[in-house]
Structures are given as C-alpha cells and as structure tokens.
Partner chain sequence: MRGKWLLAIALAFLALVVLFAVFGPNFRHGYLDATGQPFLAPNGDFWLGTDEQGRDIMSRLGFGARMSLLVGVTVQLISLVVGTVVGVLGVFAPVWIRVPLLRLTDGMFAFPDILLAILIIGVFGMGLFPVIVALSITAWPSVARLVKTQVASLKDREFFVASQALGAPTPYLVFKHVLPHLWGILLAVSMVDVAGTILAESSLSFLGIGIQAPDPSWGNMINQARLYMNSNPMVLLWPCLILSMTVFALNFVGDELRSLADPRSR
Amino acid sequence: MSAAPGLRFFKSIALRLLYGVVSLLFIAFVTFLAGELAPGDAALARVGEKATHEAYLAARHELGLDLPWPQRFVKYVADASHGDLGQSWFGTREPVGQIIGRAFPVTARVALLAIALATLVGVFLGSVAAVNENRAMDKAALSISTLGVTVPNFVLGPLLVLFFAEWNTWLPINYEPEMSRPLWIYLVIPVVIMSARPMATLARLTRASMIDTLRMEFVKLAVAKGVPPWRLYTTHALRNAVLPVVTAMGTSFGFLLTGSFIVERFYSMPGIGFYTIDAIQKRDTPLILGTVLVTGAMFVVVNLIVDIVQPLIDPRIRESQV
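As in the form predicted alone, what structure would this chain adopt when taken alone?
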C-alpha cells in the first residue's frame, strides 16, 4: 500500500511529460507551417537574385525544398528525436545544435537571474504591502508594481541605457563579445529589464494571497498564543501564501523566455532570442525550428518542476494526488 501514492505521483509526472511532448510536436508543426506560408524563398536568398535557374534549382535540392512539405516535416521530427536539429542554411552553415549550445547558456543565465531577482523583490514587496494594508508602504509597493506591469521592455530598456550608460558610464551600452569589464556588469541591464514585469506580477499576487492568509483562523490563533511578528509573517503566513506564487513563477519564466527575444536583440546579447530573430529575417528554417523547440522544451521543463514542487510545499495537494 505504501508504494501506491508514489506510483500515482510518478504516473502523474509521466502524463505531464507526455502532454509536453505533444505540445512540442504541435509547436514544431505550427512553426514549420508558418515558415511554409511566409513570403520569400530561402533558396533564392541563398544564391541571390542574379543566379541562374540551374543554381536556384540546385540550392532548392540542397536545402530539401524540392520535396513536399509534409515529407520534410516528418523527416525533421524523426531527425530531431535523435538529437539532430539540422544545419543552418546561411552564414557559416554550422549545425543548429552547436548554435543553440552556444546561445543557451546566455539566455538561461539571464532568465534564471531575472526570475530570482523578480521572486526576491516581488515576494518582499508583496509581503510588506500585505502586512501594511492600506497604509503608505502598501500604496508605495502597489505603485512600484504598477510601473513594472505598464512599462514595456522596449521602453524600459532604452531608458536604462540612456541613464546608466549614456548620461553616466556606470554600465556598458550593449553586450561585448570581448568583455572589457566583469561579466556581471553586462548582465545588470538585461536582468533588470526582464525581471520588471514578473516582479510586479509576483508582488501583487503575494500581497493578495498574504492578505487572505492573515485573515484565516490559524493566524489569529497564532497571534493569541503570542507568536512573534517575524515568525508569524514568515513561518505561518508566508509559507501558506506562497503556493500561488510558485505557480506563477512557471508562467513568469515563460514570459522571460519570450521577452528575451526583444532584450537580447536590443542589447546585442548572443542568446537564443538573438539568433531566432536573425534566423527569421533570413528565413533560416532549421535554426528557427531548433530555437523554438528548445524554448518550448524549457517552458515544459519549468512547469514540470513547478508541478513537482507544489506537493512538497502544500500537503493538501499531495493528499489530493494520492
């Protein structure tokens, strides 16, 4: 009998993995179909408009564009299942896996630092706002979170660069491959930009959840027993209010992955978003498919981690799964 709850838990995780694989297949299909319907011709872009018809046909054959698109899609999925994401059609024409392997650490580093900063600041602001409900600190925290939600990345980025890099020389204007300063200095602006909206979302969610938790009977009982305020807010209230925040972190991480496209292009960071936009402009289909699949896989993995962490935090979810 003791093995039954664990078996059901692993079945639940396996089912989520299956859904994730189906989602990735759907993402690949939509991306592939969008590339087929988009205007332009990758073979013509590769050989140039002045090339001969024979050279154009040779380029289409080399890229596999002379085959029907369903056949090409099935072949791509079969190759991708073995870890072969194809070869870039332009530039150095290196394997897509190598490009992603070079770009992934850049995107992952910024995304993880951004979600960490957003969580720390957001949970702190939300907790302070809840404890001081309808007071000056509550209104200040809500004002900060409102700015984080309303100011988009493409506005916040130039403002930070203008103040910290143009008017002052505290931070670099953009990312430099040959770094003349420590790495963390180049990460400040992109991390702050990408953490602004998740921080605001987590702050508002923490505030609402904390207010509801502080009104519950077990908190009133803890106050009656003389539990110190710091222990009351952290051990009793925050621990029970943090579950919706953990769930929102998964969604926020998905936002960070898509938001990195704008930030990386703006700040010239050679991450997945930077290479994806460059591939879209060139109609480099293998690179587009590879980066989109990796981004989707990261989103699936993060949400799977959230599904695993939730029962560890809240016993009620663990009991419902059993």
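So that was the form predicted alone. Now I'd like the form predicted in complex with its partner chain, please.
Only one chain is given; partner chains and other molecules are left out.
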C-alpha cells in the first residue's frame, strides 16, 4: 500500500485528462459539423452579394473552404485553440472571440455568485432538514426545495421582477449597471433566479447524504463521547456528507446554463446567453457556433475539475480507483 495507490491516482488523473480532451474534440466536431450543415456561406458573407466570381473564389481559398473536410476540421480546431472563432456576419463584423471575451465575464460573475449562494443555502437547508428528519422543519425545507425544482426559472423570474421591481421599487427592472445605483443591486435578481434550481437539488442531496451519515457508527460514538450537537453536525456529519454535493456541482452546470439564458434574456444582461439567442434570431452562424463551442468547453472543464477534486476530498474514492 505504499507507492502503488499514489501511482494509480496519477494514472486515473491522466485518464480523466485524456477523456476530457476527447470530449472537447467531440464538442468541436459537433459544432464543426453544424457549421457545415448550416445554411449560408462564410465566403459570400465576407465579400458581399455583388462581388465578382473571382473575388468570391479568392475569399473561399483564403478561408480554407476549398480544402477537404478533414483538413478544414484540423484548421478549425487549430484556429479555435488560439481564440480565432471567425467573424460575425452582421454589424461591424466583429470577431466572435472578441464578443465572447466581452460577454463571458458578465455571465461568469453571475454564475459564480449563484453557485456560491446555492451551495450556502442548499447545504444549510439540507442539513437543517436532516437534523430534524420528518419534523416540521424538515417538511418546510423540503417544500422550499420542491418548489425550486418544479417552478421553472422563466416563471420565477418575471414573478420576482413583478413583486420586487414593479410593485415595490426595491430592485431595478433591468440590468443597467452604468446607472446610478451600486452594481450589486443589479445582480440580486439574476443571482437568485440562477441559484434556485441548483439550490433545491443541493438541499435534497445534502439532506439524503446527511441522514445516511448521522446513522453511522462514528456519529454514535461521537454522541457517546459527549460531543456537543452543533460540533457534531458541522465537523463530523457535514464533512462526510459534502462529497455528493461536490459531484452535484458538476451536473448543476447544465441548470446554471439554462438559467443564464433565461435570466440574460429577460433582464437584458449582455452575457453569453443573450448573444447566443440574438445570433440565432439573426441567423449569425459563426457567433452561434462560437458561443456553443466555448460553453461546451467550459462544461467539460468544470466536470474535469470535479472529477479531479473528488478523490482529493475523499480518500475512499482515491483508494478504489483503478
């Protein structure tokens, strides 16, 4: 048991990295394929409708559209890997990479705050429910989380705006951070809406895994030793119950993403989701493909980090890995 487990651990990390790279290539291939199938012509979009046939052919050659598709795919991956995702077909033909660079911080800030809030509130609600299993507190916490799972965020969003921004003017009705009020006040509604679904999921998970943990022998021993309840719950039980929660962070990414599309749409926030929907409505193919590729890559990276962090938190996983 000396060096072997460590070696195995690194081997499993190497395997996961490899799997991550394969996933990234798969996502790149799907967006590439979508680009091939999409109507519209990048060369025509570049030279305009009135260009001569020679100019059009020159543009095709310059963009590499006359190469066979495997070569085009290699070029696509090579370009994408240093941030060249083509140009938007409309407006000032801004490079897609630049648009994403501008939109990404807006989305990322809200997403990170939302996952932080969801974790804090979700783990707290779940723990309170587990400690009071089947009592009124438990029922209340469960009802809140059921509500979070079943009420879609595009229902919750308008209702929150209606109550907090229209009927009472505590919060702004749109995202306009250049206005006079402090920045955080524009983030309240987006963060709350985006955190609702992951919060509910995390609360349920924490409850279930904490109830299991509280029944284990070492907890009984701790009670017998006379460990005070608050210490028992925080250091003994919660620490062991937190693992499924880390796993859920990876899968919560999908919910966060859906949430960000919805929130950015109705709160007029210029993030990734906002630009993606705008691009679909204008049929701006390079921008659609670019945002999907970048978001898909983020998803792979987040799951990779979760996969690598898990065994660091829990020695049981570290030992059992092949």
